[in-house]
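One chain is shown next in structure tokens, namely the form predicted on its own.
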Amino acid sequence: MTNEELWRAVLGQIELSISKANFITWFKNTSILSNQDGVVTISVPNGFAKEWLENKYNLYILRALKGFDKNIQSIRCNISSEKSVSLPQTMDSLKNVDAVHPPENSGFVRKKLIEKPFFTATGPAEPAFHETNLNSRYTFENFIVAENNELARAACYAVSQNLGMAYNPLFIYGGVGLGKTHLLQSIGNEVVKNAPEKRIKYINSERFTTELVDSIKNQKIDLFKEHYQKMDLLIIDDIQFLSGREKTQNEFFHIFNSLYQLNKQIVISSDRPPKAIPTLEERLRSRFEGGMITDISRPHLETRIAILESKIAEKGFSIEPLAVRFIAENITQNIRELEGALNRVIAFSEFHRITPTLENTKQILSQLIENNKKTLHTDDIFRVITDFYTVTKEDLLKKGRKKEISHPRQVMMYLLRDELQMPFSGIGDILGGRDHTTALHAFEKINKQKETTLRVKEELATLKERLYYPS
């Protein structure tokens, strides 16, 4: 078995046991260079992949290599690529979520940053901070990192301290309250402290159509276009927004190729990946998709612990350590909910001065606690359907077999079934007095689905995210 013959077949075992976006991330340009005394050594693509395969994956490719030649005794990885971004010597800055930064001396590559201050057409500019929309309270330093976000606080740290070099552009996607726009503008303030005579901006998508219609409006577009494609580093949050809206898109496109072109930095975030944008053009999904892909999930038990007590350090409460256990396992969709739910606690424990307990804890959340435990209806799952697929309900009813109905149709059909447990027959009935067989192929075809592809897994897991927990 040749080289290359080997490394097809550890990547088809690997394939099967982690998942596709992590696959593609890690694995993808990667070869075996050589393989000698039992030491095989892979070319990585830069110094990013070679920790990642060498501390994460390191177990997942020895053990596939054995299957194969049980000679083999260790792996380790050479960068093939000059241009290299590298990580820590260990991943334990990452996996230990009291260690939240990076020390200086972690292998990051540091850019040398040669640039002339920004000037406006009336003379200097005020100090860059005022002009890039960042709260300074988000920073990496406080940003509590765990096996739901480690990959996406990683290449976002990387990205602030190579703009334009690490990975560009950076999408980053997940729930409401995970932590994105902590991370978005953490990349902002990195820079801001380093490199103050960067130029950067941070917006979420609805301000930036709101300034491009006024531009229109007031006959400045190209002021407007001038002003962003000046930017070193633009970091655009909920990118989803822009869905739909034509005229805004194209703007954003132009302006998007500019700063690719010239290597300047673009940080976006959504919550849902791509290609699950309805009614984004297809040359924006394909610029998003050519750079960096990552997600923020629900963060563990013991990370909504760390969260709180974290908050609760930095707030200086004393709460006891069974409370802050019951408030991680009962509030687990978010970390803005999460917090909120500590504010609660705290709000109410000055006001009478005590100190929160188990008890009067439970007491103080159990109206909370009693809401989110939410009864779904019909009306509920057609509301979430119309609103991700942007489809109406008339078309849903209707007859006829385009895909962009027809699997919104589906995938309604899955759900009635899956959350409300109704008879095959009375979803048909539901959804314009289909026959039973019909609801039952389309349960069993999404079923299957959502195990073989991530895009309608990632769809199923948003879309119930917005069933118990609209925002």
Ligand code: ADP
Contents of the next structure:
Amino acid sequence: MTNEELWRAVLGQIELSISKANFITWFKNTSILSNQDGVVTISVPNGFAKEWLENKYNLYILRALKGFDKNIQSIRCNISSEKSVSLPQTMDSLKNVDAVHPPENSGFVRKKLIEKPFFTATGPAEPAFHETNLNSRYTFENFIVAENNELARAACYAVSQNLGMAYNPLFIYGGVGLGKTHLLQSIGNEVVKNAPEKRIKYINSERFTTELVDSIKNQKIDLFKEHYQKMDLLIIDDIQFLSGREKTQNEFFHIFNSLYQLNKQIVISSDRPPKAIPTLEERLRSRFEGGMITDISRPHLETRIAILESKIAEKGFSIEPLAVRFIAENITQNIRELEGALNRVIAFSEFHRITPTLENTKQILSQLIENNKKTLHTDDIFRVITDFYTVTKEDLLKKGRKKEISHPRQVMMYLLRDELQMPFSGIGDILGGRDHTTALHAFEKINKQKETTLRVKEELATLKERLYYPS
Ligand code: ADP
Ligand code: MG
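Since the structure above is the form predicted on its own, I would like to see how the form predicted together with the named molecule looks, so please show that one next.
Next comes the full complex, and the chain you just saw is listed first.
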């Protein structure tokens, strides 16, 4: 087996055990440089990938390698500035997910200027557009890192350390209140700290549109463009609001291009991936997809608890651990709501001069939690499962035991229990009149796999996201 064949085989296996986004992000442009004395040296495009492969994916890689060659004992990554062998194009993920990959100019090599920028920046900036719009409250230090956001956080941090060179543009997407703005702002604040001379602008796309429209009205469009084209770091939040605004998209496209060609950093957020933003001009979409795309998903219980604890400490407050847990267990959708609930408990307790216990926390939040409960129906779960696994409802009800069907069916049983707290007998009934022990076993199996198999865990995260945030 040549090194190339070996790596291809290893990638084939790793692809099965991690998410597509992770796979493409970390394994694109990697190859085996050498395989000697039990040490496999892997060529990676940048320091960022080196860190992740060596620390995070080390075991996956090693396990897969050993499957082909027992003598292999360890791996090492070397950063290569040249473009190395790309992932085999036959892999399915690359066919469909052209969206998620690091930029061609990774490896910290500056991209050559291909064309002249559309506008050159001259003269002083217009004071009206002057502020950075950064809020110093959002930093990397007070951002809790967990599995739902670690990729996004790592990408943002890398960008803040290497403006224009690590990942450009960087596109972060995820549902409301999951920390996109926090991360975007952290990049800006980090750059202010390390390189105060850099010109930074944070703006959400609605405000960008308003400024643009005003500048057209006041005949200051040139100044507007000039101002934006001078930035070293341009952060545009919630880009989905540009959807359908042709004129704004057009101007943004020009600004984007001129910054990009000068290797200036652009960071963008959205509530969904570029492909899913309706009426986003094709040329903008493909620009976004030419960079790095990464998502933030909903946090797990432990993460929610950790976030609450850090916010409580920040405020110098004290709440009984059981009460903290209660909040985290009941406010599950997003972190903004979680903070809102916490603030409510704190306000109430300060007013009444009490330390929140489980009991009074329950009382304080009872209304909020009641209002918050989404009324999910079994049909919602059917819909999400059939969509995700491309199976039909009939498949799920039938007797068949083929894995393509039995796995979705078991996941469905798990969700019915976990999300709707249905009795196992009821679950069996809904799924083609099966016995309640079948439902119980399915639940236990998936519950266990969720801990041991990354793929199952990620499937569940996606399914829940779709249940609560149908697009
Ligand atoms: P989004 O922009 O995705 O809608 P935000 O960035 O506004 O969400 O986050 C909502 C709130 O939750 C903010 O107050 C933010 O500080 C907080 N938050 C989100 N994620 C985290 C995290 N991982 N650690 C700490 N706070 C977080
Ligand atoms: Mg936001």
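Residue numbers count along the first chain shown, from 1. Rigid core here is just the name for the largest C-alpha set that superposes within 1.5 Å across the two forms. Owing to the predicted nature of the structure, the values given are computational and were not obtained by experimental measurement.
- Comparing the forms between these two forms on their rigid core, the Cα displacement of Met413 reaches 2 Å or more.
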